[in-house]
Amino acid sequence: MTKPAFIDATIPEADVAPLTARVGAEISNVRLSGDLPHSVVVAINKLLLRHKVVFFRDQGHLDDAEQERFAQRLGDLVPHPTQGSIVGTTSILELDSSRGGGRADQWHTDVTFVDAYPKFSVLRGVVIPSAGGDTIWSNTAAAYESLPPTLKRFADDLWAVHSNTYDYAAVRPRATEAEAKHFDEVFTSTIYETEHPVVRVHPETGERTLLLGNFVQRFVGLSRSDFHRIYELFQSYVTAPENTIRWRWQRGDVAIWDNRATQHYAVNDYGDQRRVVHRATVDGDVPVAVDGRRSVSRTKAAKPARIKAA
């Protein structure tokens, strides 16, 4: 596997241990915060780029101010559409298990239902289960490599419809009345619905990757019943685990994602204790497909107002 670069000595070679040989790096002696020099942030971004998600132990520090201090060094911040941020920052999103929505066990990429999703997500351990409560996440751009010569021409052209809405009793059938509440009156407050391509193609490194995730509903042109089947099959080698790797949170770890290129699933196997992350994200830009077509909002709701980047 080809090194790393770096921009200069800020982030040692010895300092990065990447976990598997597709997906996934820790970043040893950072202490992240909102001054931390130039060179090191674009490093971190160098990093993201090239291995999809990073990870930082002993993060303890943080707070909320402070993790969003950080997180603008990446660029401009953006609260979620419909669940908003918490009291008091501008963009912090805190899942809990004890609350409704708090338990994120399906495979994602973050709000795809809107057209110009976030492109980093910043993710920090404030409650952590003695045992369980792991997340694992996936490399979309290794995915689309493997694909056949075949899959890929097709996955290339085609498109689908996501949505912030769906069929929450199918997917979750084991929701507590609290988190079918959640969804049906804060995540679904105002419904979303865009036009993505399968297939974008990364802006900042070319790479293409597979744009599905469970906001997907339907493919454009074809049949629900086609839909089913063809999207499992390409959703089967986003979950490969040779394309995935899964992380054991300890309380004051950060996770950094690039979105464009992941997707996770937060796995809900910890019973009755609590487990609390808290969440920035990175405003992102709008995908573009392999022929130049660019992703398309079906819906007339505004984007919410981005936080600038410091």
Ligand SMILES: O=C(O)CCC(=O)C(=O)O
Second form
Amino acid sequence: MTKPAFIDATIPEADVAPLTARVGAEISNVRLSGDLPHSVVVAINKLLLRHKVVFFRDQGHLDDAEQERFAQRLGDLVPHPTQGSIVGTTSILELDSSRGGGRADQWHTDVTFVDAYPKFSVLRGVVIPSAGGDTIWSNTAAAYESLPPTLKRFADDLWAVHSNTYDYAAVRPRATEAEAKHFDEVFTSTIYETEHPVVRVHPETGERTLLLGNFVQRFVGLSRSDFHRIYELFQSYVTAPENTIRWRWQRGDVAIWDNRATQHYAVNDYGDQRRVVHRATVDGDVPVAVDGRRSVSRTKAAKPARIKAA
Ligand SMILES: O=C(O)CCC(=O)C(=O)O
Ligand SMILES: [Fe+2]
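Next up, the form predicted together with the ligand. The previous block was the form predicted on its own.
The next block holds the full complex; its first chain is the one shown before.
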């Protein structure tokens, strides 16, 4: 007996165009929705594991609700711990260039200040500037692989403290007052701190990945000045052009990344033009180090209320 066609539906190789050898692929002829056949969702998951970030053009039919229904097929949705989500949605985070926190122009992996940080992010282009506003992703498994053996062994043993209360003014000296206010009052309204291994063993592929990004505050057992130099050394492998892919957005594009094996950076090169993207976020699990130890969450404290000067 022949099975109904939708059960066998999958993504043919011809519809998958790798964008570089190491990271990124564009997938054609898929209309994303909450109703995709299971086999297509499985295929997307597999392509994510292989290419780390996948892109779909022409998904203008999606609204927040349908974006979430689709994202939910990849796992449970999770709101941002401090920024919350758009009213009426479970997890949709709006990044609007005209508002504080809307320009993610630092290399990061999403939400690594908690232990079980998200595994996938699903980002939709809503308002795209006519020039600029690309996003760059790096494959952090390729970054680890490109380390010389001595640095691999050094990284394998190293642990880092991640927190959402980094020194915002130092990292973003040109931030507007609204951006600094958003960081102070919303982004860090609750303080999180987590110790993660610098090398995370990917739970699905077994690959070793470098787990760093802008939430890292220090390395366990090292001084601040050693931290900065060693951080830059490892991060230079993450941001090496060979390990990255840069995407020129169009309205209605969807990018999905494996947040366990990537960092990304939203290029802030479009001046006062408006740029709006909406992210649905899929919950992840606690990282495991090369030696089997798991990440440890150290704090979760509400910020003390600030006493206003009279
Ligand atoms: O604005 C972008 O392209 C990326 C924003 C970002 O960092 C995110 O959605 O996690
Ligand atoms: Fe991000």
